[in-house]
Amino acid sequence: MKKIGIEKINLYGCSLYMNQYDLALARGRDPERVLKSYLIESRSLNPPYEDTVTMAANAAKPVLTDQDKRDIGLLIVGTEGGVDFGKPISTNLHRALGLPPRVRNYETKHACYSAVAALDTALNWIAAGLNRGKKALVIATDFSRKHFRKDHEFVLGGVAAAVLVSDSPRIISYELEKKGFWTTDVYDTFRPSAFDELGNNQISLYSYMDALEGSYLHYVENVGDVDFDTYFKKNVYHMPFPGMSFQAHRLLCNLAKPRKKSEVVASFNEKNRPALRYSQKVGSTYSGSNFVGLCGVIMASDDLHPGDRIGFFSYGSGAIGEFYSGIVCEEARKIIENMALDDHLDARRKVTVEEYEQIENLRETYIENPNFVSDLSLLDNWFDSYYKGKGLLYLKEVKDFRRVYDWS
């Protein structure tokens, strides 16, 4: 079979972020306490003249030169943070990437594994030779809703993650005939309308162990004789928050053979701890999380060679989660190396929890707003010093709803 996978690969962790450790202290709870349940040393926020459109593109503009865009027969775009409830953003994406008109393009919902349902049908699509020689875009796109002062506000954030996948993989070939696929019908989170992001943190726990132990259990049972200690160099597991792989290296550690506690964290910190490297800046990572672990695990780890397999293990409330593994290739480490996502996220502004609440409050005011103009002088004109000249897109407008878009 011959080898289909991701060709490039590219991360934007939007352009501010908030220190976990004071919005604990905002919030009356033990910092060092909530740093180590839940992983996230910063979390990702956007002006709200960003949304999932513009995030989008500022993670695949980078990556794709003249030729990709004629290359590319294929758009799909995951996320659970659309802006339209009929027109999808890919067609705004395709608009503003300069893709040329025979492109199928549509988005794809299914919380947090909706970029991995548009990733396998990418795959196949071309497994299948219905490409013709066209390379697909893959786009994971998300963002938190407004939360302040519940549990959950500290597992927020967002990120977008642009794939580009062909028979040429230069970063992970996948296995695509190692698959395990778990379902049910729960409502673990959800998202109602525009304005709301509801959950039951307890039901959601236990969905996704389900799912993560289903899944794993039909992928053994589709491959065959696994031995999870020495099958996957590595593993990279849906990261509602970074903390939560751990429980799910436990849960596959245990099912596997019973261990002491002691040897579960010893098995995480080698082979799932580094998948954590930008997770652990960003915060939640949605629909992009496989990508984003995919990024800090070849990043993270000195001892993951070509040629070695990583276990993933993507999960969508609802609810929905799928087990696969792809293979290293040569090229993977050099680049996204050269992509400098340690730079991107360390240029992000760092802003106080007061400045977070007034981010948050004005963007309510423009969801399901028919006519606005995008107030850039937010936070002293920070759009001034990180967006103008540097060719990121942006919203400018609303008109009449229909969303005007412009690069910086």
Second form
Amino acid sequence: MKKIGIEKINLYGCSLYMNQYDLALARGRDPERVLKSYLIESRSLNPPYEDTVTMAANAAKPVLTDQDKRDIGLLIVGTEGGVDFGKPISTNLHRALGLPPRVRNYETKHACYSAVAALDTALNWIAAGLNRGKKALVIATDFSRKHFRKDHEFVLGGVAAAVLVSDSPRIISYELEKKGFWTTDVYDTFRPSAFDELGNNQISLYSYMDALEGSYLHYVENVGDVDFDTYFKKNVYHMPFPGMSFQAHRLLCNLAKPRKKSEVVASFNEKNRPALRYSQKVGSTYSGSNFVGLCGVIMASDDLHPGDRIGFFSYGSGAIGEFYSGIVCEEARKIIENMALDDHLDARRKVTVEEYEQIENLRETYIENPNFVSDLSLLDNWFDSYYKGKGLLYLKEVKDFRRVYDWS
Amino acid sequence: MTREEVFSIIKKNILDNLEDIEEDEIDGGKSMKDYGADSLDIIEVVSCSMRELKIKIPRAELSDIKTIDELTDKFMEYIK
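What I would like now is the form predicted in complex with its partner chain, since the data block earlier showed the form predicted alone; can you produce it?
First the chain shown before, then all remaining chains and molecules of the complex.
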């Protein structure tokens, strides 16, 4: 079977962040406990003149050459934060990125699984040979809604990930025949309106664990003899918040062979902790989770080599779990290094809890608002210092519900 | 296995996973949250207990359970 996988990858972790320590203090919670339980440092935040379209464009633009744009035949965008119930944001992105008309495009939805569903379609399209030599651009883009003073306020965030999928993978090639699935019908987290993002932590965590166990056992059944401890060099799990990754690894460790917590911690530190590198800074990773984990595990693992296998688990509320795997390519680290992800995240502006609340309150006035011009002056003209002249996409205005984007 | 034995396995896992709590303090009529457990702690207590009891219950079925007694009763259904 020919190799198919990710040729290029990039993340966009917004232009603002808030420290979770500050939020915990402001909400009267023990900051040390919050940081330890959720394994988080900070969360990304968008100014109101960014949305899932701008995030996606800002993730994709740096990786695409003019030749790449000519080579793309399929554009799929996974999100649970689309800005229209009918028109897919892939069309906004098609224009913004300057792609040619002979491109099939659509948006996928399945909570945090949406982009892995998109990836799977892209991989199979190429594997079937129906791509006629073309490549696929898959983008994951999501950010949280307003959740002041709710229990899950510590597990919010936002990030976009763009991956160019082709039969010339340079980062990871996927083992298409090795997969496991698990599906159920549950209301764990869901977005029933343009304003709401509802959920029940306990139901969601239980459902996640069921999906992980169910899809992993299906993977093992399909693949055959799998020794969890040796088959995967590293593991990447869906990260609604980074701390969940530890619970996930703990479950699979004990499923393979019951062991003491200290042994689980040692295995986690070796095989999974590196995957948390970027999620600890952006917070909840939504549909981009597996890509954020992939970048982290490649950049933070000195013992990960070309040819090594990574096990992935994707979870989408609602719910689905999918367990799959891929093999690290020769140039993976060099290519991701060139994206300077740490520099990008370090360049974000820190906001206070008060500023975060102001931003979310302003953003709320933009939702379902047919006419407005984005306020670019907030946060001491952050637009002028971070965006202006940098070629980043932003939402300029909305006229009769039509969204107008522009490059800064 | 008796109900008492199931209860003591859950209790042991609560003691293993939570801090600053004595065995005598644990009251079946209370929720683990009353003893400072967060959502992740509860998941771990449930997973460890199921493993020890050699039972498999879809975890989503446990989401409405409020007290340790209710959890014990649910486990008993699967042990029988």
